[in-house]
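A single chain, nothing else alongside it, follows as structure tokens in the form predicted alone.
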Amino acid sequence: MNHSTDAGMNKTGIDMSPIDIKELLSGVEASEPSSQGDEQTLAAYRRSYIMEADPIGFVPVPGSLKGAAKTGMQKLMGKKPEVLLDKLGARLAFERAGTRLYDALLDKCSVRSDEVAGLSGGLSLDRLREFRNEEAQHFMLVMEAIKDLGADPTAVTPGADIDGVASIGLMQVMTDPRTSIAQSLHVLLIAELADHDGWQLLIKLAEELGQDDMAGKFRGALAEEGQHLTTIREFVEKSCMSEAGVS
């Protein structure tokens, strides 16, 4: 079985053509810069954009009387429930992305069964399917929590926008037909690390805002996410050691 970590043709390093190194470096030294200045010029441009930029978005006003009443009560207590709605939106977006990541990995595993079988310690597809289904259930759990607050789960909050964009890179690597099962597991580990911490923060925020029932339901999801993280971390470690020929 071939692995991307096997030694092979890779022409990206300068040492691949020692005879051309001097010519290459002389060309670099003779080239005129495309603009005057140093890295501070770029930093100045960035600062100007940052100073002029609008927020990435806003938390929508609850569309129902129930939601508006709950929001108003919290505001009278000096708290800001919009932060909870934003984090719920972010969790919703990430759970959807997590479900799709597992779907993509399972598709890849079905094609590369020999690669799955070759992983040290074995990779349980049934376990992956279980985790995938739990991610989908967590999505539904958050959606119901948003509805219970009288808010609209289809609205894209700023946090949902950010988490959605951040997960694009993970999905691109996962669905790349060239990436191996081991590399795909690495991507999944990144997602599970962020997912686990996201649930921890959401539970703490819900508790501080007096949403004890919500926090209680979310603790079950956090326990399952803890299992996801532990298992995927073990899969990643085993696959790495297997490729390295280390038991």
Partner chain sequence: MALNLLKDKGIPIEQQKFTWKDLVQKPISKLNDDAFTRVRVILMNGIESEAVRFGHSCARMNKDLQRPLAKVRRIEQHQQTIVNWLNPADQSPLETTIGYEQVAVEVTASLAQNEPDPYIAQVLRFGLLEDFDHLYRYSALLDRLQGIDANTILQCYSDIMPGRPTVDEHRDPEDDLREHYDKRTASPLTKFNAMTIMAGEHQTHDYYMHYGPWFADPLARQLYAEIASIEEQHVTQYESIIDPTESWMEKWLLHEANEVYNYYSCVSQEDNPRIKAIWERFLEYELGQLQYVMEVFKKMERRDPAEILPASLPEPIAYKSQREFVRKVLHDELDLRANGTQFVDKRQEPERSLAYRRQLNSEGSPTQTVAAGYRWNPGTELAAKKKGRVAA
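Remember, predicted model here, so these are calculated numbers, not experimental data. Positions refer to the first chain, counted from 1. Only the largest set of C-alpha atoms that superpose within 1.5 Å between the two forms is called the rigid core. Compared with the form predicted together with the partner chain:
- After superposition on the rigid core, the Cα atom of Gly216 is displaced by less than 2 Å between these two forms.
- In the core-superposed comparison between these two forms, Asp54 has its Cα shifted by less than 2 Å.
- Superposed on the core, the two forms barely differ at Leu193: its CA moves less than 2 Å between these two forms.
What I would like now is the form predicted together with the partner chain, since the data block earlier showed the form predicted alone; can you produce it?
If you are looking for partners or other molecules, they are not here, because only the chain is given.
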């Protein structure tokens, strides 16, 4: 197959239509906007919606009284445990989606073996499988942490929801049969960058809220996520340089 970085007939730019672009521009030149203003006019129009908006949703309260009485939760009394639950929910959803992102990449790699082999420095599928399994383990780890607090790991917290919305594009690019391994790795890098920072923030928050056991368990996950980030970043760089013929 052709690579997306090969040259070919791309019709999106104006240079592809040297005659029509002159016509188009002359028409624009002769026309007048039907209303005055600029981008700021749009901002003013949105104002009332922003002021009157309801939140996307709430952090679910622990489902059982037993949950609220758990030691972990008691330590949070007097602070705002919802923030921790929200971030835990977000991490849980991200790790679960991240596992599926790796699954999709591995599927693609199994078909595009020539492309994988052609990447300078070699893309280790075993390494990718290892990372995939670690994402799944991290998901389980967060699920247990949520349960330990007496909260419900099946609920969607607002943080989980917005992460899901933000990640839609990542999954779209990854699962598109037309995207190359290099393009898929680029998407994975975006996910790993966000994931790494997400873990850092979660650990800091857990520590500040006196959840030392939780923070300790999460530090192991952070170390693994650090490896994911470093490795995927290297893969992306190598594949880019390799395609450009400079490695």
